[in-house]
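For reference, the chain that follows is the form predicted alone, supplied as structure tokens.
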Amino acid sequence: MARIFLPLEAKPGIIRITGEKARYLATVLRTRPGDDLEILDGKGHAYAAKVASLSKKEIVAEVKGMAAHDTESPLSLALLQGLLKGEKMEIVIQKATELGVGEIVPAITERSQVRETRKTSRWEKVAEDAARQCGRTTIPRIHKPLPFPDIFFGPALPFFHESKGLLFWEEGGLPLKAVRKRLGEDCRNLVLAVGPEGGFTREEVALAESRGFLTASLGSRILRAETAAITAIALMQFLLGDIG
């Protein structure tokens, strides 16, 4: 079935698609009247729909309601992941969107290669797309890079505040066993820190540690910094998310 992310207000009736999510409906997923169409708003909620008719510049469609779709896990997953180099900031913002993180927040820290970039538009479409197509009924939030520090002491991020904290750190820490008891089986909230290439610095560690972070490990080898992010989230929502 088709599905695309679009704003809609919760009722039924006959609403028009324009634009490049009617060019994607009818060039890409070939689209044809008398198919069915789930509508995401990126809120959390999904409407069942049919095409009425279509072109690349305008799909008529009629919305039937709301329809049956629970993909969003019991863990409120956030990633704060140290700025990565060219494509792999976009590799982990698809991944952990695939895997349920609900907020990412690009961090600048001491060893980030990236200092600064103007690339959060394409971050957040890359997020829009990978939602759609894992059958997400949110969008996660794509937050503005921010120096690492200010993550902890910044009044922007109450989710932040909210959660509990986990960072991952090549040099030492916890077995996820023994994390997993410290966090409680009923840990709800949670955000998970990764580094960027090179990892976190001694006085990153302990800053979050300070703020209440536990530091984990993620074993004896080495992982490349998106690897490590997409292996702690993956590995979190085995233990105390929706996989497995």
Given for the second form:
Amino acid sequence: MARIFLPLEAKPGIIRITGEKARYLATVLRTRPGDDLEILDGKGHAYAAKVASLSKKEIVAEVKGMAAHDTESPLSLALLQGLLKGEKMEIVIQKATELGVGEIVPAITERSQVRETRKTSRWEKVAEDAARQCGRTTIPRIHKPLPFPDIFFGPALPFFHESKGLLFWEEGGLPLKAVRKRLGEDCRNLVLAVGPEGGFTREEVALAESRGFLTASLGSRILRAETAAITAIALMQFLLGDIG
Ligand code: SAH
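Now show me the form predicted together with S-adenosyl-L-homocysteine (SAH), since the one above was the form predicted alone.
All chains and molecules follow, beginning with the one already shown.
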């Protein structure tokens, strides 16, 4: 079924979809009059709709009501990701979205090779596309890149204060089974910190630990940052979330 995000208060009745979303429905998804359509408002609500008429410029659809559809995990995950080069950041954002992360905070760390901080709108698009494709009911929030210490000490990222935290460190750390015991079965908010290509410095590890983060291991092999991020998210969804 065709699925789109529309930032509107979809209520039962007729709606008109224009611009890029109309073009996407008409030319990419080849939607036809009579087709069912799922409209996601990005805030956790899904609506069932039917296409009434369509052109490349405008689609008229009838919203029938709320659809019973929630694909969000009971585990709220945030990913603190050391900035990565080239397309790797986009890959991480896409995969993290598919795996159910709700917040992504790009971190400028001591060993970040890139300090490009103007890609947020591109990354938001990557997250929206991935969310639509995988049937998420919410679009992950992509924060502006922040220096690593500011994430811990700077003006609040509200979820940070409600969450427990794990920093993944290739030089040592608790195995995930031990992490799960330490976090407790009822852990519902978790920040996962993954370093850039060059890893976190000892000082950064110490800083996170001083803020209550546990240091965690993903085994004895050194994973690429993007592999580490995807693996960490998938395993935490398995241990405490909605996979498995
Ligand atoms: N500094 C390393 C590589 C860093 S890997 C070197 O160049 O040798 C990039 C990031 O992936 C790390 O900062 C860490 O967060 C994560 N990571 C990779 N392998 C890991 C492992 N085995 N355990 C925990 N985290 C790992």
